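Listed next as structure tokens is one chain, alone, in the form predicted on its own.
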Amino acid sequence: MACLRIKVNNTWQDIRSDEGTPAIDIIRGELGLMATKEGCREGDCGACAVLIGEYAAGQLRYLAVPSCLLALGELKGKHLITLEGLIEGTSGGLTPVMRAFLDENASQCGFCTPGFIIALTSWLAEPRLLDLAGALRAIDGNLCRCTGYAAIRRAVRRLIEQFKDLPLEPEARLNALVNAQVLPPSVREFADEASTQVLLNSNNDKENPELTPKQRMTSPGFVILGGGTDYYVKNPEPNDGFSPFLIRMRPEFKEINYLDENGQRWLEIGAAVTVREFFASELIRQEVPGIEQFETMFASTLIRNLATIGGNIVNASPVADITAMLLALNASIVIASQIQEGFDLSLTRTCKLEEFFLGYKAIDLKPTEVIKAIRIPSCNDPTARKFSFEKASKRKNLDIAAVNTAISFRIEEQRFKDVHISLGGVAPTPTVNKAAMELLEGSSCPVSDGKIMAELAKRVASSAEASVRPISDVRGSEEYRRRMVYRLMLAHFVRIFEDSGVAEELFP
């Protein structure tokens, strides 16, 4: 059991609990903040969303996350805001977001409403221009069981008009939202207190010692936890004493930087980088132009704010979306080894991502090891890299794929070079499709001739389809999966070469 110092709404509190306790249990059970609702307890409904304030890259930011999948230890030194905290200091007990919901009758039974209010407040706090598409992305993980979506859209449009002139500079935006009573005064207080609280937390740890890293890592059931978005779905009520190694609390696991090693330039992405941070990174967007368009194909905004890149890999799902993308980018992983008092991040080994998966849910990772980072080989000219990701699922968004696939290549002297193709959902592990890769590698790239390009696309798609042996399960039959491999491979060509006329040739 640890003593965690957390700013809860407008008060710093010392909370004694296991670091691995789901935050929702403390929020509701010990703190008595009942506006945070317990719904699905799998991060799918958004009813339990809370606002978390923390410094990232030197800037204070507030993001909405599902508290049912959040380890309590991740709140240490941070600012937790629930619906009760939002109304502190407001006139009439309503924030402008709440007022918009009330005036537009956007709340019916009210069970989902706190989560919507939290998610839209987080959206307003992001330093970007407001539009309807952005607002709908912000609430894509919130479900209204009374089907009040038309009224919610009206409320959102009111907010866009009301706050269209918000400043884009992060600090100025937060101050403007505090002045407008969208955010409580405790946001300003936290900004002033945060550096002091870091010291208080350090002293607090010395006065209330918990398990040492060695004791923790050698204890039965030791768990290394990324975002918790997979772990807590399977383990919603962890045993007493659950104290995982929280990599999101370790700055050394959250960096994104270029490095040069053995004559190769890499873009190294820390294992604790969240999915949201991955797609938002200017370095990643520079290295893989256009990758940001695929962000909304991964879960919901609430989950993307919490899920980590390393966690998506070690979960070892055969249809993990981020893993599929990284396989197509020819990624490697950097694995750090445990030493007496922790993990030695200088004592590492590397492993090709495609070789990391040994079988269904089996990975090349010892109990004494942790993924430190993921490396993508850098292109001399990133603008020459072409990348596409496709998936087939029962729902367009917020669903696990039946089949997914990604492709990456360069066009050099009008030929395909450095081709990598991944397939998920067609084997016990995520795979690269050697047959299709070999067929495309070195082939002529007739971008000006849609007919020839269409024939090439069909040959590549047929090769990929013929080389897989999927199984049938609840998400799709063997025949369905094989046909989707073919169709999704064609979709890559249509997406990447949309101006070549290939779509018209493939689908006249």
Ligand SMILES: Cc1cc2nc3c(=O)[nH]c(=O)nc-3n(C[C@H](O)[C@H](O)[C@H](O)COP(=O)(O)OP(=O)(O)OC[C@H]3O[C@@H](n4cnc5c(N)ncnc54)[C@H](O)[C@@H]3O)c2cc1C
The other form holds:
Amino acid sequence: MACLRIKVNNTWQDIRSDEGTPAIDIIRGELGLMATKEGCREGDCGACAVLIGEYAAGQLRYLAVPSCLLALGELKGKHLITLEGLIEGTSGGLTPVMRAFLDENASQCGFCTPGFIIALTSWLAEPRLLDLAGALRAIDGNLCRCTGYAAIRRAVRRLIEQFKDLPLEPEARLNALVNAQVLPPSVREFADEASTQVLLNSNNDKENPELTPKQRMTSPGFVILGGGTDYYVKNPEPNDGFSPFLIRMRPEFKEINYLDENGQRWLEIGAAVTVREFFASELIRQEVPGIEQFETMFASTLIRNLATIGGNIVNASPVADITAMLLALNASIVIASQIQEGFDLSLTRTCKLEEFFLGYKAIDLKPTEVIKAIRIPSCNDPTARKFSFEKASKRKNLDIAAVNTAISFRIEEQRFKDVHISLGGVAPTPTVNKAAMELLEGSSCPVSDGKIMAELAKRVASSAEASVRPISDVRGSEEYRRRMVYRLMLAHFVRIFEDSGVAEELFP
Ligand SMILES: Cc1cc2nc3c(=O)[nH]c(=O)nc-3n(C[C@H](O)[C@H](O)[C@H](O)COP(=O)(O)OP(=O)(O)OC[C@H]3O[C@@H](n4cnc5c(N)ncnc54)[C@H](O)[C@@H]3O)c2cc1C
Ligand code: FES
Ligand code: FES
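Having seen the form predicted on its own, please provide the structure of the form predicted together with the ligand.
After this comes the whole thing, all chains and molecules, with the earlier chain placed first.
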């Protein structure tokens, strides 16, 4: 049991509970903040969304996350805002987001509404230009079963019109939103408090000092926890004694940096970097041009705000999307070991990502090890790198793939170089497809000849299809998956060689 100091709406509170308790249970239980709803408890509906205020890269930000998949310990020293907190200080008891919902009849039973309000408030707080596509992306993890989405869209359009002139500078934007009563005055207080003692003393546990690292690591409930978006779905009510190591709270697991070692240059990405941070990183965008276009193919905004890269790998799903991308980027992982007093981040071994998966959900990781980081070998000239990701799933958003694949290569002297192709959903583990890689490596690449490129695409697709032996399950039959492998390989060529006429040749 820990005593966690958390700013809940406008008050700092000392909450006595286990760090691994799902935050929703404390929010609706001990704190009695019932506007936060519990729908699916699996990250699918967004009804439980709350805002978390925290400093990231020196900047205060407020992000919406699903509280059903959030470890309470993640809130230590942070600002939790629920719907009750949003209305503090408003004249008339409604924020402009709520007013837009009311005026456009965007709420009927109201069960989903708090989640939509929180998600849209978080969208307004992001220092970006407002548009309909961005707003709809912000609520792609929120489900409404009775109002229908037309009224919600109207409310969103109203907000875009009302707030189109918000400043883009992050601090000025938060201030403007407090002035407009979109965010409560406690946001300003938190910004001031963040530089003071309150946060430094956020672990206010005088009576029950934390266990030593050694005691914790050897306790039966010890689990390394990333965002919890896989863990809590499998363990919605963790047992007493559950003692997570909250890797997202450790800055040393969150860095993204270039690293030169033994004549090789790597982009090293901390295992606790979230999916959102991964796609937002300037270094990753520079190393893999265009990768950001695939962000929305992963889960929803709410999940991306929590889920980590390391968690995606260790969960070892055969259709893990970030893993598929990293396999095509020829990634390795850096694994640190436990020592007496905790993890020794200088005592590491590296493992090629493709060799990390040993069988269905079996991985090359001992219980005494943690993934510290992921390394992508740097391209000498990243602008020459071509990258594509494709995923076949029943729904466009919030769905796990039946088959996924990524490809990365360079074009050098009109030839394919350094080709890596991943395939998920066709074997017990995420895989790379050597047959297709070998066929493409060194092949001539006349980028402006659509006919030749289409023929090549078909040969690569046939080779990949012929080399896989998927199984049938609820997400697709064996035959469907093989056909998808073929089609998704063609899709890579269509996406990457858009201007070559390859699409017209393949689909006349
Ligand atoms: C609604 C919903 C939609 C989803 N959609 C997608 C999707 O589209 N694509 C997709 O690929 N996945 C999806 N997922 C699955 C999940 O979000 C991802 O796999 C995510 O990346 C897991 O990361 P996490 O940090 O939340 O993992 P956690 O749940 O924290 O951890 C997962 C496992 O990894 C272990 N672990 C975590 N970090 C480390 C580490 N650094 N070292 C050692 N062990 C570690 C944990 O102990 C646990 O066993 C979805 C999940 C939900 C709930
Ligand atoms: S209760 Fe549905 S996402 Fe949390
Ligand atoms: S208003 Fe009833 S579920 Fe959305």
